[in-house]
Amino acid sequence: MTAIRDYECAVKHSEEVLPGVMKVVFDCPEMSSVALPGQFVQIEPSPDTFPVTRRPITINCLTDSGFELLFDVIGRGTELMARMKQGDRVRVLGPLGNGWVVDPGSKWLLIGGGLGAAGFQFLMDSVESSRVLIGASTSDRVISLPASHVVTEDGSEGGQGLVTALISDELLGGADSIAVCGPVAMMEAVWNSIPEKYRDRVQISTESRMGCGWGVCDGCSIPMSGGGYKKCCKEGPVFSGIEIDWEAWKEAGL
């Protein structure tokens, strides 16, 4: 895992790209030189305002001099982050966690649910080739990615239906690795739709309620199929799909 540091980063750009979804670009060359696809950062929303805990956000992609984040505005912390403007200086802890296991020259199939596709651009920029399947409730939840196939539950963009309808033996068989990210119920449905012969190729990017972000508080543990737990922040967030106890994870509501 790359060395973790607490950076003071300058906000370079901030905008609402979808209803309630912000894109914030940070100027931080040191972070961009060490971050790997699938890792995340802990953002300090404000040094003087409650909540004092930082917010974990996946790195969506790297820029020439820093990195970009996409996030939902869903609580006090992200509301404060949405107010960030160009020139603001923000404390950022990272890069954190273990990301996607990327082999040189590998071909990828990426399957995302809504904002779960945040971070896929970084992965796509890091592999030889990739194909993308995206499912969302409405067009307002679809992240635009190159060469992606999209379905929405209401049919407002792409076809109408669930992302599992896009999965085929041809796509699975043509991929060396399969990346999945999104809501737990969506990821479980994707996992259940993948035949046994392809499951060892599947990597799952998990999310969990998180305090420290680097393995101290134990608040983000994910149940494992062999028994016990692993920490989303330190041993994840990316795990092999075979490792996860899907039923226990769903019941825990993490």
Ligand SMILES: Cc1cc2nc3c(=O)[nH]c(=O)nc-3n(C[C@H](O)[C@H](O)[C@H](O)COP(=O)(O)OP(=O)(O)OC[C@H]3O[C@@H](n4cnc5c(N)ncnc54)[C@H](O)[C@@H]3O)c2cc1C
The other form holds:
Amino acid sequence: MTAIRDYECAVKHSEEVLPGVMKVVFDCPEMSSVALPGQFVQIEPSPDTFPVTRRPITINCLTDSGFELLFDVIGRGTELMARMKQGDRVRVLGPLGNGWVVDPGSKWLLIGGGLGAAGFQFLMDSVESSRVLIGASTSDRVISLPASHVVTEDGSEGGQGLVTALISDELLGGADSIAVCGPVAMMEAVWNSIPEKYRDRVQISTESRMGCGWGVCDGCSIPMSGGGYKKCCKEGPVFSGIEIDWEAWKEAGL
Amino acid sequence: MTAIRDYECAVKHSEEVLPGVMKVVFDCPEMSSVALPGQFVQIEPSPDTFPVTRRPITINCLTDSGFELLFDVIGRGTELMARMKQGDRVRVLGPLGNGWVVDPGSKWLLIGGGLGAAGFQFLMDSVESSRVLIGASTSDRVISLPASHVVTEDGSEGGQGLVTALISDELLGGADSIAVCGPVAMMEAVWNSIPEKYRDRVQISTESRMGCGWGVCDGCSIPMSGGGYKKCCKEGPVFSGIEIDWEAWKEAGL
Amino acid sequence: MTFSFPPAIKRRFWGQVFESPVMLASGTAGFGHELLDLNCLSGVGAVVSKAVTFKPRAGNPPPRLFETSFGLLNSIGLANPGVHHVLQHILPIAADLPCPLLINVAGESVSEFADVVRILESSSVHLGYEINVSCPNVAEGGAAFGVDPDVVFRVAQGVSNATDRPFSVKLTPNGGDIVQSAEAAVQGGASAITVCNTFLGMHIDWRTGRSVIKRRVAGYTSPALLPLVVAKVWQVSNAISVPVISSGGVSCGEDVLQLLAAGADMVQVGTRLMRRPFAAAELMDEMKKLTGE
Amino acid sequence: MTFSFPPAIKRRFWGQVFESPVMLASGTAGFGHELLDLNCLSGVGAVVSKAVTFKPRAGNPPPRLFETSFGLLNSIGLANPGVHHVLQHILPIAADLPCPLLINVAGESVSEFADVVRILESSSVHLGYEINVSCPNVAEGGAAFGVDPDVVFRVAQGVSNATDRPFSVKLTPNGGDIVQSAEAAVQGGASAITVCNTFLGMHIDWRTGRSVIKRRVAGYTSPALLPLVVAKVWQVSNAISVPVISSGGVSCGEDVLQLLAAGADMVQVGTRLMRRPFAAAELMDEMKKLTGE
Ligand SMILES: Cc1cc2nc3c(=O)[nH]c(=O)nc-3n(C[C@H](O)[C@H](O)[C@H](O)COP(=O)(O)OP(=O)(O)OC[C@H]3O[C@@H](n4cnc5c(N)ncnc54)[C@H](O)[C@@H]3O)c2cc1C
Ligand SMILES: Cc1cc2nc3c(=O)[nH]c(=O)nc-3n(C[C@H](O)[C@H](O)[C@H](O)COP(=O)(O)OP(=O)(O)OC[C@H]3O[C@@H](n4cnc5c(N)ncnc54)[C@H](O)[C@@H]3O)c2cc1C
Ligand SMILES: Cc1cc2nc3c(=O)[nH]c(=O)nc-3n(C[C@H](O)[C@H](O)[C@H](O)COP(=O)(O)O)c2cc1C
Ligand SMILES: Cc1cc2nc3c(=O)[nH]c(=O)nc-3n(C[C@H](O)[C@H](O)[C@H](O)COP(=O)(O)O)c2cc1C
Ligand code: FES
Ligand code: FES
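Got the form predicted alone; could you also share the form predicted together with this ligand?
Zooming out: every chain and molecule, the one shown earlier first.
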């Protein structure tokens, strides 16, 4: 028996926090009592017939009586979702996926690329200590998180450069667990910049186009290094970096 | 060269005048300067992809700077149209069809069934003298027109009964032209109740499902008594009662 | 033709340069002059006439149209005044068109197609033909013509013998193997293949069990059919060497670009004209905005 | 069965009474137990499992899904753990289902279908089979199986010899003549016909000319395909004497009623589950409201 349910939630708050980035807070005490960091929900973008699938969004953090999402407005589904306003009732399926593997008392290093850092708040709220590295193209893409090191490609916030430049042996060595989330290319660059000896502590939050979100359609496969695929929505979205067949996954595009 | 154009018109006024019956007034000086009584327009119910066709509505009357429509909200298209509000810009193709054949100075008898009387105002404004008979199921379906005789099936307004009961040899004989518009069954009953000798002065405003509205798709055929079909949208919507193959037209349903 | 991506909006087709790839589909634009009257021919690469048969055809009993939730059923039944009337009374008016005209030809037997073409040959108004072996709305089995490659071959050959003008054969998506039929048409002499006519569809009133259309099944069009047409255009254009004209599913400029990218040389738009008589101009604007051309 | 209009919501099918005509379509509902976990089996008449093949199949490379403007392309490629795993590890869990289970069986050769069925015979969990001769997403030509009536006959005959349970043969809409294939399946012993699998579709990125799906063409589903499915259900149900299960295009209760009126005995819903895991209950509510049943 899973805790997954389809809720009709009221929108409590909706706001454009960065240009083209929405924060939407939903009322849903049931969800907030069972969700784990790294899990996501499937949002019905509109009650109309189209689009025919929902949109997967990571739970950014829990609130008193529900949860918060942070998302990029990039296409039809998220455009519809950006129009959600306080009081709207929205179908939300969740919590979905496995979430980060959190050992009690562990020290974390969180590496996020742009909106990939959406969800880090929840993880930080759940672990003992964490250090956060964030890379983004520009300041308009930086999610503000406490005690984080930021670099931007154009230098408009924090240092100038890529997030990989922030990664040091010291930071890696000081962490029991390393969480990486962001665009595929960024995650691969991070993965490649992590020395062999630290790789077994790296967890990657993957993304894939989704149909159902709860494991029945087999549409969200992530290629595994041992051959075959695993389902992003059910066996993921978090996989150990070693499990992933990076070449094949990059090939997939999105 | 026809006067038909596709206009983007502003909605000037929109109002539910009877339960489920909308009056919508559009700004469109060009249309009001060329439209004839009995002509209609093709309205784009919404800017969305669906529905894929427009909806034909008779011009009820002209206004100072445009025209007025009166329509029943019965399905998807008219439901969308009922949401139009002041200031909205709507695509309107027209004026379409032939309109009533109006001889200068002629005396008219207008026989309308329910919303079929939408459009009579324009005709009355254009002819020297007219008498109007209106039948409707109930008072909620009666379009108020000056100097009209009204009957309703439930007796809630005017006399009780069918409009055919109002038709008299005297009224028919006193008219040079007789205009009939309403549901097909009502029009057929009226037609059947009109003695042979008056039939050549009867004009019927027909209806059909429409594709284009301007004569190119051949989707709006009305069966003709001489065999074959004529296009409701271009050769009609007004036909002489004698031209129509009533049996075949009833068969069509709508 | 050689392919480049993004596809060029300006096309070379049948030896002519077309500023627009957009053709108005048969049966949705009359003979074109009606659109001239409406001032709606801007952006039109070519007009395909409604179907012309040897004898006049009254067409199917009404209702001929039914709009479903996401598309349109039509059962026109090739209503047309017959080839002689078209030649004498319609083509002279269509001579004013600012763009090329293709005449869509239908027939009830293999030989009728060539017969109609032969009669039309005395006019110089039209650029070529579209041979409609695929109308789903006629009892005599127009659809059946299209599914049998052998019959398609014979029809194409007959037309090829009757004219020196280029002609496209318009195939059906309803059964058979469209690639085989396309190959047969090319072998018979077709100068292009139109992919494809309407899909067989039906709407039943569940309260009565009766179809809303008298002939029961009808031709169905919908913007949602675009992926089916893209797949067929891609399959056919990869199999044959003559140009492909796509027909079906277009509702915006991006759709046209996608069909060109899939291998279409020209792209027809039909049902969209019911909503937007000036669709061609809109499609061109949208394409130019997307490609920066 | 005898037809009445409006159609009855309670159905008799394969000798059993079904309170709901709604079946969950293969590939969109796992083996059903996932929905049990979600509490979403109310209103479900039966579940059709995802496709089972002899050997495990990893499935097609990602991306396997692409949403177009008005529908969904899928290229799953019959990903499944193989019949032995299904028998040992999945069917025991599916034994808890409150409704009948049909197992969807696919194969790469005529004999594989019967081989898979023979192995599954040792389980008593499932009511019967759906024989999938029509998957568009496998290289080996699943689609080709479905278009050749002769092959369909042989597949059906093989399955018929391998089991006493009822089985439906799921046909393709992609080419061939679906009525002929249905007749062949019935001759081979099919206890029902499923009309139909997904339509071949494609989406091309016009900027690059590449399909968004690695295998280029994919299976396309959309609520806008309903009229195509209605037409095929009507054609097939008029031609054969065994029950017809419709598959495709359902997005609301009225759609189900229409398919029943067209001649379907049971009605599958698939893609709609992606938006609404509890679609069956919703469809039942909507139908009951419409019919007053
Ligand atoms: C488990 C999971 C968690 C996610 N969490 C977040 C989040 O917290 N915040 C956030 O902004 N986004 C998140 N995403 C991505 C988000 O789901 C997509 O941006 C969204 O589905 C796009 O929908 P659309 O209709 O607006 O775009 P579309 O019009 O469908 O596509 C626009 C672009 O987005 C890409 N895209 C489409 N679907 C996905 C997808 N499922 N994943 C990634 N890219 C996609 C397409 O390739 C295309 O380039 C998550 C995705 C997954 C799988
Ligand atoms: C020339 C002409 C002039 C018209 N003028 C008026 C008018 O002034 N006022 C007015 O209220 N209505 C008028 N109508 C009818 C109006 O066009 C329809 O009511 C409208 O198209 C229905 O659209 P819908 O999407 O709301 O209904 P749908 O959901 O499409 O259909 C609902 C019901 O309406 C019937 N219907 C659908 N289309 C038509 C049609 N074209 N004509 C008649 N019935 C149809 C259907 O059979 C169905 O029963 C006119 C029709 C024509 C052809
Ligand atoms: C009302 C209507 C009438 C049609 N008449 C014809 C015809 O006479 N000959 C023909 O070859 N195709 C005919 N068609 C098919 C169109 O030419 C075109 O192939 C089809 O509509 C698909 O394009 P669309 O999706 O852009 O509408 C007709 C289509 C419609 C909607
Ligand atoms: C993601 C997905 C996976 C599918 N997998 C299978 C399958 O394994 N076997 C099969 O016979 N059909 C499969 N189908 C087809 C469905 O069973 C169904 O026939 C089709 O989706 C049409 O129904 P719909 O319009 O309700 O979605 C699949 C469809 C989808 C969308
Ligand atoms: S999205 Fe359906 S299995 Fe993952
Ligand atoms: S509606 Fe198209 S010809 Fe009349």
